[in-house]
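Just one chain is shown here, as structure tokens, and it is the form predicted on its own.
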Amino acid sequence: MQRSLSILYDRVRWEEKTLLEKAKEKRINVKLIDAKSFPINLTNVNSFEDFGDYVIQRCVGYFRGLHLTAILEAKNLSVVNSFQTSLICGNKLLTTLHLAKANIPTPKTYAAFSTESALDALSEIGYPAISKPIIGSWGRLISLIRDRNGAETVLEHREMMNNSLLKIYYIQEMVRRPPRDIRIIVMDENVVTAIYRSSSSNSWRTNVALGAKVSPCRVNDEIRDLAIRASNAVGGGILAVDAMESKEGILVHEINSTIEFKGASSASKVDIAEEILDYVLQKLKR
């Protein structure tokens, strides 16, 4: 009997279209399900959408995808990535805790819960430093803080925002590195590919959404080892490990759970969509 899977989404991007096209090529029965299009009866397991044998959770909205994953797993459906992995990777503070516990090298990072303690953290780390929201993507609300005056301005703006998550201060050292970082696509312990993301001329950030350029990166032993250890630290799955080169070696600074791979596909000879589907098919055989 042919097994089936579904792709749960809230916005159809290049990645979802590519996954669907590749599934058709491989004659895999895939159903696209819009996460916004139906209610779910939490108390009646028999009143439920048909999601097939396996669910690839691809929601752009972190909280939407996270809570849908919790619901699906509670109803005994298999989801990639899992709730626990999604929870950790979607929160930079939790990611850093798990990386540190696994002795994976990361930039020096502090958490603070008031403007006063955030200023103390910045004094400990030294200027310049980076302030990030604990939840967010595409480089949004990330600030390069060059001095005490700049710190007070950024923190004052954060305090005025009506968002309690923005009052959890996540402060990281500004690592001296080339104007690029490394994105590593890993699926459990299989390192699929890696690329460099180089900053555009008018930005210090390396997000493709902000104009960063991509180029191939050779996967050496250090990169492979770090990616596998990082994957294991957060529970495995289909992940994008973001790392940067420093004088002390490669440091892991983020892990992404709902990966965007358009940029990586353009710089790599690897068919990432096919790798994702093959990964899920292997899960179905178990």
The other form holds:
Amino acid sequence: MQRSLSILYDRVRWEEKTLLEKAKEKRINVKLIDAKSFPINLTNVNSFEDFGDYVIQRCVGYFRGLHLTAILEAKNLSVVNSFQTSLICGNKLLTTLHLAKANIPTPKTYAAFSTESALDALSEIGYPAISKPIIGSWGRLISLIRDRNGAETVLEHREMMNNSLLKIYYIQEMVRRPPRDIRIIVMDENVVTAIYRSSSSNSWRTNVALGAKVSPCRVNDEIRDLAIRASNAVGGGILAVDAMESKEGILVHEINSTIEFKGASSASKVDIAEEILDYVLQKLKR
Amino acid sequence: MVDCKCPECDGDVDIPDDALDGEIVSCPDCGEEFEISFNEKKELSLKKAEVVAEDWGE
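Shown: the form predicted on its own; wanted: the form predicted together with the partner chain:
Time for the whole complex; same chain goes first.
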């Protein structure tokens, strides 16, 4: 019997279109399901949309995707990535906790729950330092804080934002690194490829969304080992591990769980959409 | 290519023949972004696209 899978989305990006085209090529029965288009009965386990045998969760909205994954798993559907993996990777604070617990090298990071303790954290870490929202992506609201005056400004702005998640301060050391980071695509323990993301001339951040340029990166033993350990630390799945080259070696600073792979595909020449579908097909065989 | 009117400014929005439900198009005149939507009869309509939220990303 042919197995079927669905791609749960809320916005069709290049990645979703590419997954769909590749599935057609491979004659895999795939259904695109718009996460915004239907209500779900939470109290009747038999009442829901037909999601097929396996769900690839691709929502661009973190909370939307996370809660839908919880619902689908409660209805005994297999979802990639899992609720637990998505929960951890979508939250920088939880990611750091899991990396540290697994003894994976990661930048020194503090959490603080008031502006006063955020200033104390900055004094401990030393300037310059980085402040990041615990939820969010694409470099949004990530601030380079050069001194106490800059810190007070950033923290005052955060205090005025009507969002309780932005009152949780995540303060990280500014790692001395080349103007690039390394993105490693890993699926459970299979390291698929890696790329460098080099910051554009007018930004210190290395997000492709902010104009960073991509180029191939050779997967050496250190990169492979760190990517596999990072994947295991968050429960595995289809992941993009972000790492930095420091004097002390490679540090893992972030793991993404709804990966965008247009840049990585073009730089590495690896067909990441095909790798994702093959990963899911392997899961279906079990 | 299907020609569709922009719900905001009445400009002409071109919809590719292979457009998918949920795909984003923008109006060349006013720049507003719309999400392509097909109903059960495969009839096309344009819904105002969601704006980037703080939890959007990878």
